[in-house]
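The chain that follows stands alone, in the form predicted alone, written as structure tokens.
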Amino acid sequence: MPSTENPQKVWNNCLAVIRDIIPQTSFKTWFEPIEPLKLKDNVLTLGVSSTFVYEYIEEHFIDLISKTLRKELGPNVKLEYSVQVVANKDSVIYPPQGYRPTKNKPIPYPIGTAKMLPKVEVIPGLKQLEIDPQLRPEYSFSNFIEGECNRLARSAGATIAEKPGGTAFNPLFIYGGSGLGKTHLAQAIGIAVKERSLEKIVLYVSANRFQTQFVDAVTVKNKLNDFLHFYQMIDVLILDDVQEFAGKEGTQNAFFHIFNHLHQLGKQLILTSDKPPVELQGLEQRLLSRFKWGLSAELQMPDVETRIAILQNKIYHNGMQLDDNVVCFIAEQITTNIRELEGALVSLLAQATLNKKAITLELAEETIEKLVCSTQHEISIGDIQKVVCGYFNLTPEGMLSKSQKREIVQARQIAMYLSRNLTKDSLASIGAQIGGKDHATVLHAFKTVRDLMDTDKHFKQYVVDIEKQLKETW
């Protein structure tokens, strides 16, 4: 094939070929933003904005280009990437001499000889990447049912989605206990903020997805600048349950620098969490006083009004019918939160579907008397340290504090202990929680502890009677 070959020809019959093979979001997100730069002595030069974007191809789609590469232009075909970095107007060319491959894998296209190019020009019209938002449909502002119960965050949300970045509620934290519709309502914002307007970059992940791309940047792959710019780019951040950052300092510290990068360039970010930024712990002093910077809002168990109304929107978008005594009854008995409210409408129809039986009252009723005793609210350390509190008379406060007296450190040990036996979290997360202790202060706490309860009977008795008012309350 001569040297002198369109470039832009050559890639855009490749894409013909690429297009039917992979996803239509695939596509968009990694091919549509490639610039085909130059083709010369049959090596066929891609721009990209990232060596994120590179590492990416490499590892997914290299097989698929070789391929339809080897079928323009022939079996000598090469392939390198030039990365535009737009801050500096630096590009690298890759592969650079040398490379090899990583997952002991041959490369299906002979290895170029391309090096550092310094100060080359960037090309004009490089298209921004489109970033699949992770957001759920059914999540929009016509499924939230505004009451008393969210009606401020909910009001906060629907005027940042008019103008996100553009007020005083930036970020935005939304707390309240599980189940309670903040992951709902913060993906309703950024629905609405994308049918208002397309070009903006909205992006929703957990803090758990967050915590896991970080390590995977610094110690895996060694792409902690890509991890940092790709979030840097978003328009609209959306980090769902920020309390499992605590006791992570390296996650901390990166959300700290985009967090700041965000917010200085307008950008909106949106919080949730399972408590108010007061009460949380094992998170930095700096990040916590940023969650304060704009609105905290929340969410609280609806009252029967607004359950019956959730209720209700569940049976109509489903095109069921249902009586309104059942509708009541099933309001009235599920006040723990919505996710079981509607866990138990589902159960009722399946009882009565796989039973051919009708929807009636005292249907309701059996279903409803099954999932109440089965249904029981997961203790939380947050539970757990109220009530080690109030049965020591302490403060939050003091026994969180760095208070080594006697009777603090046993209250801290005992809702150390506990906590491990009564939830699912990890000994850093305890740790974390409890006075920002390490995993050893907790495994220590935990054999202390299991140690006194088999020596002081009287120590052993607070910790049963702590233990039996948890599973009373909850």
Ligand code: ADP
Second form
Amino acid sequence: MPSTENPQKVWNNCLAVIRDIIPQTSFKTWFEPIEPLKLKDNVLTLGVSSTFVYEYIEEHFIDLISKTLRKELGPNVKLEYSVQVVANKDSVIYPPQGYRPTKNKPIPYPIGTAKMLPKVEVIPGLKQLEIDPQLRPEYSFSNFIEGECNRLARSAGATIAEKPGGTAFNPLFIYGGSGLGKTHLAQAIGIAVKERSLEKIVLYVSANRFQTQFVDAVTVKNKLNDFLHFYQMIDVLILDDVQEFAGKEGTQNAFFHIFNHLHQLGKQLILTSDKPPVELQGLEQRLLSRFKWGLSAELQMPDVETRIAILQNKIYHNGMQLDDNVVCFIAEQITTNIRELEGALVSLLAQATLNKKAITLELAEETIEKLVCSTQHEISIGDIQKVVCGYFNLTPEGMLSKSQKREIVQARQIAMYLSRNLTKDSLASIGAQIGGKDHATVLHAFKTVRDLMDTDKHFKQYVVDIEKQLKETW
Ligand code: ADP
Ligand code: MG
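Could the form predicted together with the named molecule be shown next, to go alongside the form predicted alone?
Starting with the chain above, the whole complex follows.
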């Protein structure tokens, strides 16, 4: 069989089969860029552009490739990959949207054509690169009031700012509830790094934005390489709200590779999340285990003295004046969230200005009363799980277990149904957080509960009761 010596021809035959089987976008993204490099002794070597691509292909398409290849070359055929970095045709990297230094200006590609990328490579020529780090100047350390609630996280952050990548706190994993200062602190570290060494490439990105960029990159040929390379150049990468990666496997995979690459090079990673790593659902174990490599530090709700100090700092910076008793009153009333604390202050000022009234304790009482009544806590999937467990007398572990017992399955389905109705979470994220299920399972649960409510009035009463309890509690 002379054709067996021609890798291109064999591979083309395989592609002709594969093209008909998988969706066109997958074919374009994963198969078109592959280069058949060598065919010798029944071993076909495929050139891929990164270890990420190789792992993705192995995970998703290996059965398909093996089958088609065996048809071509017989049962003993073997497959090998060679990871190459092939510069795109202009020899440049296009950063993701929003990060271009100047409009459409690409970054010169540092590596020549078809060269193996050694595991640890310092890419030259990129230090002059100016990427907007996406930092907000008001989120500085000097505006971040220290208290018992944030002492560990803050001091770890300050240490990192002096020596990014050079401390044991890598990654720094900051976690805590909404409005407790995660974004502020993470940004403060970035700002402090930039102040000390302007040449360091710092980048703040929300997990959502990273995910959008990733999805955008996989749908356009050659963009994935640019995406990965762009992130691999960063000195200090701040990823905000990593819990948003729940259930998004592809994004997690890409981040895993970037994480490893940066960590190996001694670059600093800073992550924030609403939960500690052990409680994060829907994230791959290998990613979670890396999050635990460095330091996990919690941000808690500040005590009343710290809340007063935060308000006073804000008042001072805005050139305002407010009686101490008014400040104390606000700090005592708003106890769960610093964002709301600041919101109360802003409302009070607005009230005073609009009605041309002096800011008295009385006005503060009026304003805050309205505010506290109207600030509805947003119900989370966690809240829903708690109430459903309480209602059916289940433990949270029991409800999230793999058990197929009817009560447990039903409780899970109700939790999914209510999550879909009462939160903004996607089906994938709901599934990931409730027992690690996929979006189809959640959709099925939703329909099942809806149908049962139509036909079974006892069942309907359960759901109505739980929903009522939820709304009363929060
Ligand atoms: P999170 O990211 O945890 O939801 P943010 O970082 O957005 O919270 O903080 C919410 C608001 O509270 C921001 O305006 C931030 O500046 C302010 N804030 C949080 N912690 C502090 C602090 N320790 N000192 C001063 N302001 C703070
Ligand atoms: Mg935040």
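Numbering follows the first chain given and starts at 1. Note that the coordinates shown come from a computational prediction; the quantities given were computed from them, not determined experimentally. Under this definition, the rigid core comprises the largest set of C-alpha atoms superposing within 1.5 Å between the forms.
Here E397 counts as shifted, since its C-alpha moves by at least 2 Å between the two forms after the core is aligned.
Annotation: Cα of L73 displaced by at least 2 Å between the two forms, core superposition.
Taking the rigid core as fixed, one finds a CA shift for A432 smaller than 2 Å between the two forms.
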